[in-house]
Amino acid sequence: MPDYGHDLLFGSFITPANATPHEVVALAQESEAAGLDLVTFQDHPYQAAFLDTWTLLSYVAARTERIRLSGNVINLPLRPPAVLARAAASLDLLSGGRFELGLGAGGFWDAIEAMGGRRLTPGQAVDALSEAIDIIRGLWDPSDTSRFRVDGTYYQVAGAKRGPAPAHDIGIWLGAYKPKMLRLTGAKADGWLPSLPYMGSLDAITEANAIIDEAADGAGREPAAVRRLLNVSGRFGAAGDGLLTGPPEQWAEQLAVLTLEYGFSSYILMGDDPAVIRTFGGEVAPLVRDLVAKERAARGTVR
């Protein structure tokens, strides 16, 4: 697999536990202090033990200065796309261009339905997500002064005014694993955001990248238009044989391989241990950047 050449990003994936709300915010601030580029939170509005993710993102944006923010991933079935588009653009404006839109099709349908959402089949959920992406992008474009109309199967917009435009080009990153979602990622998204434990194998990553790339080509896009992000977890300690089990140097070597051979350019650490976040940001990230920069220079692929 190719190295798609994107700049490297490192982030955290923090549990939005409502039992300790100020600790959640402190971990986001710790992520910024550790030099990480991105802080993310899962979005399960039906989970009574969690803070509302959109409220949390807004609060964290106000309590940080540099770090970028995203849901990992935002639950589309419980957040209508037209309202979500305005909310995302507003948060991006208020944060000075620091918001990215990780987006998911939904999966826990009993819980979604219990909160008033509509139950969809997996295939329907992907089609609904495709419609939602079009709506979000359409509302982000106030340069088109026409009233915005979409008569979709799952979502309708009947003459809405467009805007506001976000402060920067917000990336839409999809959490995707199955072929139909991967094809949508290649055709319409700005990023692919899976979790390493769910991928199963490096061969599965290769196969998924190939589906995304083929879909991008089919849509007239460059495969490199899709950033590859990866949620990761592991353990720091003595050198081991497993992936991301060992000292920071071993982590860095393995993440560099995932960049150079499997196309990933963003690594988001799952976990709530501030010491691990500090090690990831302060030790692993600089080592990975150095290894990748040297290999790109040797290959002549520096962009």
The other form holds:
Amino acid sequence: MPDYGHDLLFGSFITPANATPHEVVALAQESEAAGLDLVTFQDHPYQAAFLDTWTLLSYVAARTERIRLSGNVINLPLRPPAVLARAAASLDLLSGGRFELGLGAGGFWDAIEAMGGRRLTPGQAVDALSEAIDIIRGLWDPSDTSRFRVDGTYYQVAGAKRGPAPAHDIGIWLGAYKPKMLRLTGAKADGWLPSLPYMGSLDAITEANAIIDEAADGAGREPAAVRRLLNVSGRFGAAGDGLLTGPPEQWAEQLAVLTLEYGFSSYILMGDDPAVIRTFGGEVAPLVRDLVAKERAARGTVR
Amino acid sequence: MDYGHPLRFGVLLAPGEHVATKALEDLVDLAELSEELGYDLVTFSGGPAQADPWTLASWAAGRTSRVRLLAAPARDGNPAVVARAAASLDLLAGGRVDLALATAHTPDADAVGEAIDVIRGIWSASERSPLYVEGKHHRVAGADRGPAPSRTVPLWIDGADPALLRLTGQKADGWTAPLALGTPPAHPGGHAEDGTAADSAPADSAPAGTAPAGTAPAGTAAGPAPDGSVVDGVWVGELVAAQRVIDAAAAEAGRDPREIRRLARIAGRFTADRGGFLTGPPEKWVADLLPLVLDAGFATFVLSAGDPETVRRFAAEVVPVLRTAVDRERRARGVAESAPARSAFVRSKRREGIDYDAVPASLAATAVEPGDAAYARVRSTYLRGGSPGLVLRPGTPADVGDAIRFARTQPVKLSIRSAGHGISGRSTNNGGIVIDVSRLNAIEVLDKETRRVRIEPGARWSDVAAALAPHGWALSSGDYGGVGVGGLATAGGIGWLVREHGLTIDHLRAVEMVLADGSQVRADEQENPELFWGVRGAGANFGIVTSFEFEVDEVGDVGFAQFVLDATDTADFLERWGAAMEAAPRDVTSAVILGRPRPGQPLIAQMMAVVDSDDADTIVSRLQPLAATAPLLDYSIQVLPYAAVMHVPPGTHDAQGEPVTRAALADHLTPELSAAAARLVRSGLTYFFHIRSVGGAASDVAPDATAYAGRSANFQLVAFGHSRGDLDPAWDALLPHFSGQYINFETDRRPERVHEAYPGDTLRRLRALKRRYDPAKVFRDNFAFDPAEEDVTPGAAAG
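Complement to the form predicted on its own: the form predicted together with the partner chain:
Once more the chain from above appears, this time first in line as the rest of the complex follows.
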């Protein structure tokens, strides 16, 4: 199946442990030094052992120069969309256009409710996310000088002034697995950001891509408007049977297949080992780029 | 009306109308400039186009290192999330955060009060129960608490509504007067009128030269008259009236009004001629601000200025003159300058027996009490839960002296802590005092030729390994990098290079320490040699070492191996492993761990080994005899820098309960000892049984050369159990097999253990030292011996 032809991005996924805040920041800087394109942090505001992801993203952005940043993924139920939109635009402006908005509908409802958040069913949460995307994009567009009003089922905006506009078109990437969420991704999002361990099988990836593509088509969009990103985990070492278990060359071949046959173009490595981050950025990424460039040239894939 | 607070000055950073990258960069530049100019704090407003103030503050935290951040969350924030965000910012920024609860848009004092309860509840990580707050506006139902900020994050309330003023008096740490006082800057783009922190009062509502529209204290529109007559009674009077409402509420809540700092936002213009309030030359500014300090209770001023020039001039020409004037007037009026006393809340959590008000000034600011936010991080240690009444954190040897002199007058327990990893040393307690030397953590090379390094007690061995690695050096310590230097380097130090390079104390060349009377001494082979002898093995009895000088070794990459073995034939395995280790060259050191047996499963042993070589053949040849001691189930071998073997990220401890261990030294894993140890493991009374190899270079040193007497031992053993009552008799049955004691792993407090560690003449010498250096037994909680006790060896002593 498809190769959507996106440029390749490689990133890290660092545990935002609040017991070791400076190690977390150092790993982000290590990611930049390793040549990675992206550093990401999970967002579970109910998790008392984690740093607040938004604060961490802002602090890390100030301590890095080049690398792009994203939540992986930001917890919408505990972060009101209007606040999120302005915070995202502010961070994008401060960082010179380095921020992307990985966003999720929320899942741990007991914990969300314990924090004072609102419990939704999974279906309602997808609808709420859809409204939130409209609000976020609406606030990012100060060229529209009308007062911004939204009277949604889940979120309301009562005549807000729009703005600020971000420095670049911030990508909204959704962590999606189930059909309804995949359809929302195809209809409205700029990226799909699942985790490989949760996908189960390669067939499930193909099915999910098809749902996204169909929804994009239904919304009058090109399927290629939705970047496909993937959180992966693995181990460097002697060649093994599993996916991403082996030397960097084996990783590169497998990631090239995921790019050319399964449509992914961004790989975010989960884990906190600086040596692994260095190998991923320094060895795997150039090899994958090389393999994919050659194959795309041979196939005549252009984007 | 003057609360005697030290003067502080800050800068308000407000984005202009058009929020763009350039404008925000300018703001952050201004934050950095403010830090350079010596301002105490910066604060942020969202500005008219609503940049997110929290994001701005977090970004600025990343670009500054000293200045405090008075940070405001975005409106509509969930208070539990705000609490974690504020604690996170505090942890990232190194304790530089104040939290502004902006209220111009949420004037409901009830909602703010509930938010404060949620925020403080989340920060109270030392309470182990989940947080419930059932409010009208905010509801939290069983959220996990934490993280605690690194120090108490002051909460500021901004508002003039009488209910908010009362709330400030009841609960807040600071009050921000809602008016920006003074003349807005003349140039466009500045927004003196914004107010701080997400307040977005309309920028165009106040004509220049008057105070902006806003809710005045006590509901009366007020401000300096256009002619600048700030001493006009009406205007100051309104502020004073508001202060009185706060103070009355504070007193009613049992608080000292000095707990609450008072902040005024100011804006003005430097002009040659005197104009209105804060319009004129610097003298005019000083004259205008002085009465606000002396008569209206404000000691924190935040300058609202968009231009660097005003920020510079204020710092250079107003701040020092105002400080001098305030000092002079306060002296004349007899107002003592004092930081606010610890809050009534913190005082309410104090423990009996400690005279908190007598804590020396050098220690007061960094001390942690049970009511302080940082308490969750310092109360417990790696394996031991604690509830000390006071944790003192001296930052210099002189402060250590102050701490000891204070602590010895208090009728409570005293514990000494370097990194809190100790198993035997009680580095926490219940209701007593802890002297925590973790801030004394420097590592420096003194002489490259002789590989002489100076290390302070609060450093961790992981940090030491990382600091020595660039030189190609290492110092054998323990086998875990999270352990602190002080507790280990005064007791022994059985680490991964022990057989080749000896104990950590064998590398010690000199110490500087603070004695029980608070005095500082140096001890080495020439100066105080007997004390230097005693420090190497029994240092905790004589004082707190503030500086160690070591001679370290040249160590490159090492082979690090982990084996999983089937130790079902346990006695046979122990005997074979013991024999293999005694036969092994000194460049290999190893340890085995046996867990609790599980029904129907083989007994698993983990074996770890370090070979001081980066040559694969050498490593394999050293490991083969060890791997052959039992059926091999799994293994990994890596060649790593020694620093990578020791790498442990910094973290905090939060143990509960009390560890139950027994420890010993043994010369050989004889068939009898191996069989007895196997029976102990099989009994299930120990869930973690750990034997480390020693011998080699550690045995080259004579037993009387240091206070560490167990030089004949080839092995060190420790067993962890759940129950003292079960483990003690089982372990006591093994005593005939042992040759000594390693104090850092032993938690049995019966006096025989002291005699095992310090037999015969060693103990006689140590008692003489104790009589000389600590006759009052100030240091009594870590294998302490009684200076006065007769030198009689009880029957149970090992031998």
